[in-house]
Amino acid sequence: MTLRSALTAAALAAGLATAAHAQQPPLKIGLMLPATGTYAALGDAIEKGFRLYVDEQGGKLGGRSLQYFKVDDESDPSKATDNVNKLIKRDQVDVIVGTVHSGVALAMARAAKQSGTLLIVPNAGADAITGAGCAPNIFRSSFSNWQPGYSTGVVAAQKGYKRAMTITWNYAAGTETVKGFAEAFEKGGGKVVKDLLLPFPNVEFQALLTEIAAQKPDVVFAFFAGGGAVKFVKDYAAAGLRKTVPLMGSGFLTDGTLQAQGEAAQGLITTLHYGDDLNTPRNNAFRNHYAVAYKANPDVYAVQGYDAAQMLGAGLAAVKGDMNRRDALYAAIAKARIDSPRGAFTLSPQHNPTQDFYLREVKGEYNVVTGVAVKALPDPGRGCTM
């Protein structure tokens, strides 16, 4: 072959590689979120959030443009096995983004983990996602559970506050996000003196505020979300409980929710990988960008689904759209440095998360930060053998 033939044929292989990448087909997107129920704005901001970065990089991920699959979760656990299975088994999608309600993640993970599907939670923080139940194929771009409970006992413990009553929902999210608080809140030298449950997503507070009335402790400790956060956050301030027990929370608490909750959420103190107030370049550029596209504020679930495919995005530039190729695409999303608008964060060795909390204190319809609870916070991923 003389050198202007072989010349040829390499610029041809070429172009037939360029031609074979610029042909791949969209990647499909399963997004599985509430969009009904207690959750749906929540399921909403993620969405809209995903999509933001998504457009911002001109509608494609790695060079692939995107086909987007839903599916309404219902924050239903009972259907979730069904729900991620149409997703999986009928749109034969590529990826899933989901979801809110950590009893449905759960199921969700399970199913991701048998398929060897690609999963990237956007919110719910079950502690086995990145715990007992973690595999290479599973990220979260949230939280663990264990987290901002563990942030909050920290800060109410330096309070000086040494009985403490907490209240939740009974599922994996509020019991494990009240076990963190427990847990920093004794380390630094308080007892949680009882527990308050009641079944989700049930909003008749008065029988246990009552009894929280009855107990006096120093301080309350509350996750709530969405609707069932606006009730609780009235609620507490109708029955006067705001004036002789102090009341914290998670973030989740005042998130997504201080224009229904008014008056009463005022003063409020938390603690969360995001506030609306932080005076970076990107979180400022991220809020104009969301707010221009879409008319509203964002809120963490808006930054948690724009970090999804901050994540997601990682992994495909790594690889050149190619999904075939996975483990190079799981190894370049764990070892990503995410810009987020929350500050940059990196990936646990089990996927999850090592960020900022930051404290917050509601003033007027802002979680306004005033201080870092905790700096770069890692869940301890208990359980994990990946």
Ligand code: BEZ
Contents of the next structure:
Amino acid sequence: MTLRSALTAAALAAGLATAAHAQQPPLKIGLMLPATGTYAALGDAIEKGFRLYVDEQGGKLGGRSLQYFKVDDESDPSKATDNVNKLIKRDQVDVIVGTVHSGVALAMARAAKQSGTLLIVPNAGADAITGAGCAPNIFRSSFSNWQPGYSTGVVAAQKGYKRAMTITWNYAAGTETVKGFAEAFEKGGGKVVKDLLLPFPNVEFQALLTEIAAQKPDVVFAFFAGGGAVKFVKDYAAAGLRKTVPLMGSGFLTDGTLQAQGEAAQGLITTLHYGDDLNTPRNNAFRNHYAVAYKANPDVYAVQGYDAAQMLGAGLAAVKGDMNRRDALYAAIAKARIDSPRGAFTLSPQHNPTQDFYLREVKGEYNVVTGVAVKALPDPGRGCTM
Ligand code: BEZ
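Moving from the form predicted on its own to the form predicted together with benzoic acid:
The complete assembly is shown below, putting the previous chain first.
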């Protein structure tokens, strides 16, 4: 073969490869989020955040355009396996992004592990997802339940409180967050004297508030989110407890809820991995873009959706959109440094964000950052044998 014909053949081959790359079909994204129920607004914010990042990239990740398939999971664990299989088996998606509720997410993680489908969890904190149930194809852009519980426990102990009561819904998010709180609070010299539970998504708080008033602990720690958090904070104030027993919580108690909570939430102190007024160019740009796109202010859920898209984008860029290169795809996500509006973070070996937990105080309609409760807090990833 002459040099000229060899070059022509090479150019042809390169051209064919480029054409093949250009012709890759859209990447199928399965969004499994709540569109109804107490967590509906959280699901909506996650989807908006995810789509915002994709739009900022010109509608493509790793050179691939995206096609969305959606399922409303209703935050109902009993329907979770059927729902996730609609995406995996019926729609044959390449990636699943979901969900909000820990119980639903645990079923999704089992299905993802069995089928080998890439799963990115943009909220649900169930510890097992990046603990005993961890897997090479499962990643989280949010937090483990242990993390915000632990960071709030650190702060409650530092404030000198000695006797705490906890109150939450009786499912993984509630019980695991409370466990994280107790771990740090008791390490810091406090004692949890009573845990109060009610079934998810029940909001009949009255009897439990009466018990708090009778016991008069130094502090109450609460995990509630979405519509339930709105009702709890209002009921706590209406019962007159704000004047007698300080209320603390993981930041979900006041995130995305402040318009509805109004006066009842003013001054509440929480910890979380995001705060509305983080004054960084990254957060300011994110908040501006979100406000322009959706005529609304973002919250922590929008940030987590945005960062789920960033994580997927980092993986796809490394393999030029080729989902068949699974090992390289997962390795790239695992070692990515995500330039998040919350502040840059990396993933633990079990694929959970190692991140700062901010101390926040409610002022008007904002969770204002007043300090850092715990810097670069890793999840312990207990039980993960990946
Ligand atoms: C959860 O179920 O893991 C969860 C739901 C809402 C906010 C935070 C955590």
